[in-house]
Amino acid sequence: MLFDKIEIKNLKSKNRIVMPPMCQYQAKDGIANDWHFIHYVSRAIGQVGIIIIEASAIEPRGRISMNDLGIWDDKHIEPLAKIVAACKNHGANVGIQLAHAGRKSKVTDEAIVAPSSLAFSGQYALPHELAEAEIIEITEKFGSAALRAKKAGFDFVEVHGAHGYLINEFLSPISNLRNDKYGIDKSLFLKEVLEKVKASFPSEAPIFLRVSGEEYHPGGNHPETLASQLKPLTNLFDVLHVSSGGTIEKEHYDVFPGYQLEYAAKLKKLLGKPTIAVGRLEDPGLAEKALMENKADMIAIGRGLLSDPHWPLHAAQNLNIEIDWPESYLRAKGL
């Protein structure tokens, strides 16, 4: 199943292998450069079906670090468009993760923001608590970022609602202590973001949503509570990308191959949306098993693709499946 085709709206992928967003910390002023071009296009050549460009901030203070990609300005469009065109030329579908770091931003020239004035830890600045008018401005910036993604030629966008960043901060009882409508309905901010993104991006193109399926804290979100938040929003996104953690500083959990798989399986069952599983799934047999057991519809390979840009070619060999190789690499196929 790993090499079966999959269609979601107008996205048609030759396989179910996803390259998840992984920050490269190589940008200046948010602008993609040669590093990003080589990094992503090499994975397209390696036959990844779906590539998601790393977290790209919708405003400068939304960057995780000073060296993150951005999509808050039209100057970001052209360098990204070159990456998209080249990846598509090698048969990949390409999306971009629209992101805002919230209280986990470490930019040094901006005042960071959050739903509540609670620092992530002692190593992070105390954030400014967003007023309602400021929240609306941020949702509009998500919409503007989606419009730039459209102009750059992306096949889809992914809204980053995971890992303790701004959207996740609104969703989580740990970080959202507001008494207004954004505190009473903790999914309201995400709803408004998705509405702006959906209105700015082609209706025939899918919208992905990244979430933390488990927050590893008794007072945080778990698959069931998160599902109850997302259930009213299922008409606003098409694919759920499930990982975990990031909301609190000191998390206690075991990391093993497939350690996040059950969160993806639970949310897939509860919400009925096509789901991407991620988390140490670089063993092709394990990835295949997850699909066969209907725990996910697609498999994201992160560290495995950092280590091996041609992971899909080698996974196919491991599973004794015949797939097309780049013609220039055929001499290496039997090795």
Ligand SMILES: Cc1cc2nc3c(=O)[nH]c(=O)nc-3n(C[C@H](O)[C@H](O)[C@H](O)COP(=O)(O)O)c2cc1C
Given for the second form:
Amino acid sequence: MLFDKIEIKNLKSKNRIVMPPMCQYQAKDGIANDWHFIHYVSRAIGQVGIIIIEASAIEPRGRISMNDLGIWDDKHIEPLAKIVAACKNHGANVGIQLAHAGRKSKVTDEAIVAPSSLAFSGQYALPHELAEAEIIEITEKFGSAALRAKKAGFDFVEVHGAHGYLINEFLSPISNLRNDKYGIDKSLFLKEVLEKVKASFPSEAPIFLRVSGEEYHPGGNHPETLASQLKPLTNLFDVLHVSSGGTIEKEHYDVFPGYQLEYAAKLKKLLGKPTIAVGRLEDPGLAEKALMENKADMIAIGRGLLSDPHWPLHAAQNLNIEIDWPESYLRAKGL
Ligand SMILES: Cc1cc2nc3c(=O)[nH]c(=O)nc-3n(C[C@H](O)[C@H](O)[C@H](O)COP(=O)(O)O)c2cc1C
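Next up, the form predicted in complex with this ligand in place of the form predicted alone?
Complete assembly follows, chain above in first position.
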């Protein structure tokens, strides 16, 4: 099934292999450069069906580091457009992760923000608690970022609602202690972000949402609580991408092959949306099994693709499946 086609709205992928967003920390002023071009296009040549460009900040104080990619200004569009065009030329679909780091930003030139004034840990600055008007401004910046993504030619966008960053901070009872409507309804901020993004991106293109399905803390979100938050929003996104963690500093969990798969399976069942599973799934047999057992619809390979840009070619060989190789590499096929 890994090499079966999949269609979601107007996105048509030749396989179910996803490159998940992975920060490269190589940008200056948020602008993509040669590193990003080579990094992403190599994975398209390696036959990844769906590429998600790393967390790209919708405003400068929403960067995790000073070297994150950005999409807060029109100057970011052209270098991204070149990456998109080249990846598409090699048969991949490309999206970009729209992100805001919230209280987990380590920018050095601006105050950082969060739903509540609680530092992530001693290593992070104390965030400013966002006022309602400031919250609305941020949702609008997500919309403007989606419009830039459209101008750059992206096939889809992914909203980053995972890993303890701003959207996750609003969703989680651990980091959202507000008493206003954004605290009473912890998914309201995400709802407004998705609405703005949807209004700015072509209606026939899919919107992906990445979440932390488990927060590894009794007081945090778990698949069931998250599902009840997301249930009223299912008409605002098309694909759920299930990761975990990031809300608390000291997490205790085991990283084993498929360690997040059961969270994906549970959320897929509860919400009925096409779902991407991720987390040490680079054993092709395991990835295939996850799809066969209907625990997910697509499989993201992160670190596996960092160490092997041609992972899909090798996975197909491992599974005895015939796929097209790039013509120039055919002589390596029998090795
Ligand atoms: C170098 C690196 C950078 C990452 N950056 C991001 C990111 O920008 N956005 C995100 O949602 N997850 C990010 N992640 C998490 C990955 O997308 C993925 O969920 C995680 O690595 C687990 O998958 P794997 O076991 O296949 O690597 C990053 C992971 C790595 C290794």
